[in-house]
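In structure tokens, the next block holds one chain alone, the form predicted on its own.
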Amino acid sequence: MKYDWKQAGEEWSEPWGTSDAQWNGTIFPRIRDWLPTGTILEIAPGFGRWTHFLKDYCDELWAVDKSSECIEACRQRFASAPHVRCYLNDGRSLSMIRDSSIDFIFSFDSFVHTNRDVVEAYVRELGTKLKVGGKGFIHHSNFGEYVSSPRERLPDALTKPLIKLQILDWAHHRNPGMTAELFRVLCEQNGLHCITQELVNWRGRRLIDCLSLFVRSDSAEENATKIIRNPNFMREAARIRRESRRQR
């Protein structure tokens, strides 16, 4: 079923208020050590809710996306902003991107619906696309951690009969074949390694999602992968709501 942007993305920073208060309260706050910087990739923006951060933050900003109506959208937005180049991709390859050009890898609500063959295409494609000494920042699902055993989990085929059926409404619609540990090892196989994972929960209790901070593998000398479970993720977007409210 074909999404109705009316809203343009905003509906989703709800829970904080307005997209400028998640960026400003929980987004950039986690990344600022990386900002500013040469050239940003963003991988599948939508309609340019973060890139519209993003853009005054680097020199050159590429946002790719498998959607059309999103890559126009995005066009049109930043049209003033020739720094914004904006492709449409097959979803899981970057052929438009040069080898090791990228300073800061960025994805935003994205690859949380992300099914594990895609997820693993695109972090085969980064090990490739990031420069020595770059980073990068991805949001996505680690509702696998929930579903079954790591030797048990369920495959892909199933996810989208389960989400219709309604049985993983709870999960917002996070893809079970992706864990914060299977991503991790995703990294290691490809060149890069996660320097953080922040496991947050998601309108529930349940720790679904994971904020994983990465780099490339010859970077620097590899320390192991500092895990913080945070159980407080969603009282931080009603805190961050609040204060934008009084300051309104």
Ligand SMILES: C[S@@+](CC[C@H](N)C(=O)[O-])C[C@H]1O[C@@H](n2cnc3c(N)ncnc32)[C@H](O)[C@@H]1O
Given for the second form:
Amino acid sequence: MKYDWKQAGEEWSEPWGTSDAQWNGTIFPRIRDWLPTGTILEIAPGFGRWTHFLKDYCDELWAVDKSSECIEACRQRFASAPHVRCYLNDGRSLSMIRDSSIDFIFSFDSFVHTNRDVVEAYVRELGTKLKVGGKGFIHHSNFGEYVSSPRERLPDALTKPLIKLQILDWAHHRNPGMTAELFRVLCEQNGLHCITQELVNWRGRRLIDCLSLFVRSDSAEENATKIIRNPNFMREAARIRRESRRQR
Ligand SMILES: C[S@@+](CC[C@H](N)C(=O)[O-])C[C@H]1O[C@@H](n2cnc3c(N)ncnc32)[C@H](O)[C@@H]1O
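Form predicted in complex with the ligand structure, per the form predicted on its own context:
Time for the whole complex; same chain goes first.
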């Protein structure tokens, strides 16, 4: 089914109140050490919810999405920012980007849905597109950690009422084929190294999402990945929402 972009993705920031509050309270504090920078690559920007903020932290921003509707919307939205270049791709390759030319890779709220083979294809590309010393921040699924649990084998007729009663929580279309561990392994196989992985809950209690921060393997001493299990991500969102409402 075709997505109705009437709110340009702003609706997904509802737990934080606004995308502005989500950027300032949750995303920016996690990446601020690496910004501003020279060239940013954003994968799957949609209608530019995060491009809008990222564009002020770089000399050049490449935004690549597989949807022509999204790329057209980004071109219009950022028409007055010539350093933002928007490209349509085939959903897995980054041939329009020069090798070793990217300082910072960013993707939020998109890789959570993609299949393992697509994530793998991109990670392979990222290993060649990142500069030595470059960094990446990708929000992806960790739902695979839960798919072998007995509750995932319950029939829908049973899980739906339990979700309504808030006894179980919903998976929000997270991809069951991806985990933090698998993402880490794919990075290692493609010349990248995860520095930290923050496993976070998304609307429910389970840590079905992961925020991975990575570098090129040849650009840093390879310490073991720091894994943070954060069950308070949505509490953080609720606090940010309250604070931003008070300030308005
Ligand atoms: C849920 S939207 C999120 C958009 C944006 N990141 C945001 O947070 O507002 C998912 C986006 O991912 C894009 N997308 C999905 N699969 C993709 C792929 N394999 N390659 C590039 N873009 C993809 C879709 O076209 C859409 O723009």
